[in-house]
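As a starting point, one isolated chain is supplied in structure tokens, in the form predicted alone.
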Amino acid sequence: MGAIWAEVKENRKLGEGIYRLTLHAPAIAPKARPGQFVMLRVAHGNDPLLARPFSIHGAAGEELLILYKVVGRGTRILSQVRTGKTLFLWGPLGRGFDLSGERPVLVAGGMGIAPMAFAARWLAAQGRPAAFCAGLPGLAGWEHLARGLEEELAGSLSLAWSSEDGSLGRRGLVTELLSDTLAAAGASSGGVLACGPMPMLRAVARVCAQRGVACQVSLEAPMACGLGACLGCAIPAAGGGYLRACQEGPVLAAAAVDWERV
């Protein structure tokens, strides 16, 4: 793990609210694996107080890629900040997910889709043939993250989107997706891998159940440090007591995962 200060090459927005970091940062992009993460001082000083955790949406050479969505105070002085300027941050931290199966099955829902294309580049990078399901709200807002995911995995995974409006591939939800996927000959074997909001990953889960398919999920919770120590992450587990999302996850099986009380 590093804890460093890195300077902000690019800030853009990608749509309304959505925007893309590029930090050059050399002691923990070489390190990050899909389905990590990092903790993130999106100001200098005191003010905010504490880091936020952001997932890593892609690494390449000494560059880390942060996808987010300006939902508060947080992300709004995030979005704020310019190219040259210099953020602390700390990782990767947290268990990634096991990419050695063959023919997994990608589910993105909403911002999930930053740490899923991660995991999407990494397969195609080493040539890995998987399914990619992607679910957003609708196209507004998310054009150009859709259309870039498209150009640049085209020829590499089998991807394919939903939309609650249809403006999107399919009308529906990504479940009804993942459940056309998994329908098809092979295309379960390598089990699949699973990040969207909390409602989203226990109907993937349920799904994945009923099909006796192995399952893994990226779950978002509050920290403070990402270190353990906080225990702000505390997630139900099966069978009693509670997991730390820093330490234990963020990528768990979806078994280990008391659904009920999430």
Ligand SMILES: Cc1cc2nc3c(=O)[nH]c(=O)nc-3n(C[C@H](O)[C@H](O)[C@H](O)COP(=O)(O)OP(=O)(O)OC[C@H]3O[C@@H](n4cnc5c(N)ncnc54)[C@H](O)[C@@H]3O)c2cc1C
The other form holds:
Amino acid sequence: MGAIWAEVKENRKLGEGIYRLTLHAPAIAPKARPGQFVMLRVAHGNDPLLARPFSIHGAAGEELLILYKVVGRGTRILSQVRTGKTLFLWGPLGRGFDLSGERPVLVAGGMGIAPMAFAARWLAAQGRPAAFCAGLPGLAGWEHLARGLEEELAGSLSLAWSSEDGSLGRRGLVTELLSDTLAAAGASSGGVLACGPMPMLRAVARVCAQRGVACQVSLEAPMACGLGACLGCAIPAAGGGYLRACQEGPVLAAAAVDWERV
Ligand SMILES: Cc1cc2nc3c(=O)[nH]c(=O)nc-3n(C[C@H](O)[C@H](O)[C@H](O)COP(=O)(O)OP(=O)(O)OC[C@H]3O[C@@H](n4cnc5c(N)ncnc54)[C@H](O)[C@@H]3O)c2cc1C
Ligand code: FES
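Alright, leaving the form predicted alone aside, put up the form predicted in complex with the ligand.
In what comes next, the whole complex appears, and the chain from above leads the way.
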């Protein structure tokens, strides 16, 4: 793990409230694996005090990509950071996805695209076949990101969209698209890897359990340290007790999570 000041190479607006941050992070980027995350301080000084966790969206050479949505004060401050400034971060952190399965199905809901696009690129770079089911509320505000992902992955793995308003791909929830994809894949499905809002992950876990397909989920939890010390990120574990999202996760086997208590 590295803890560094990284220069901002770009902080680009991709849609309404959606930004892609490119950092020069030579001590972190080469070690980054899909599903891992970094803790990022969005400003110099002590306000805001706590770093924010962000999935690693990509890593190329010494550059690290973060895809983020403005939801509160920290991400609003981050969205105003200019090229050439420096930000403090530490990582890569946590356990990422196990990408060793044959023909995995990747599932992303909304900002869950951030780590799943990294996983998709990772598999594509190795020439490994995979399916990618990506769900959005609708195309509005996401056009640039959706088109960019399509161009990037064209010809390397099969990318299918769902949208709740029908403006992109199949109308409905991404879990319905996943069910269709698993039915078409039959016994050749090599497991499901998912990231998105908690209700979506719960539904993905249920679909996979019904079909007997192995499932890994990347879970979000409030995080103060990212290092296993504060216990702020506890996730109820199947069979009792808790798992720390920042240490045992953020990627966990769906079967390891107590979905009733999450
Ligand atoms: C392992 C991990 C990876 C993450 N990866 C990404 C990523 O790639 N891109 C991205 O945009 N965000 C990601 N997040 C969420 C991100 O950390 C939060 O959106 C961010 O910390 C919010 O900071 P803020 O100061 O802007 O908002 P705050 O002022 O802290 O909160 C503003 C509002 O957002 C809500 N909120 C805060 N955190 C979350 C969360 N984790 N999920 C849903 N709502 C939340 C709060 O409840 C509140 O309503 C990740 C979180 C974790 C734990
Ligand atoms: S964030 Fe502190 S223990 Fe996980």
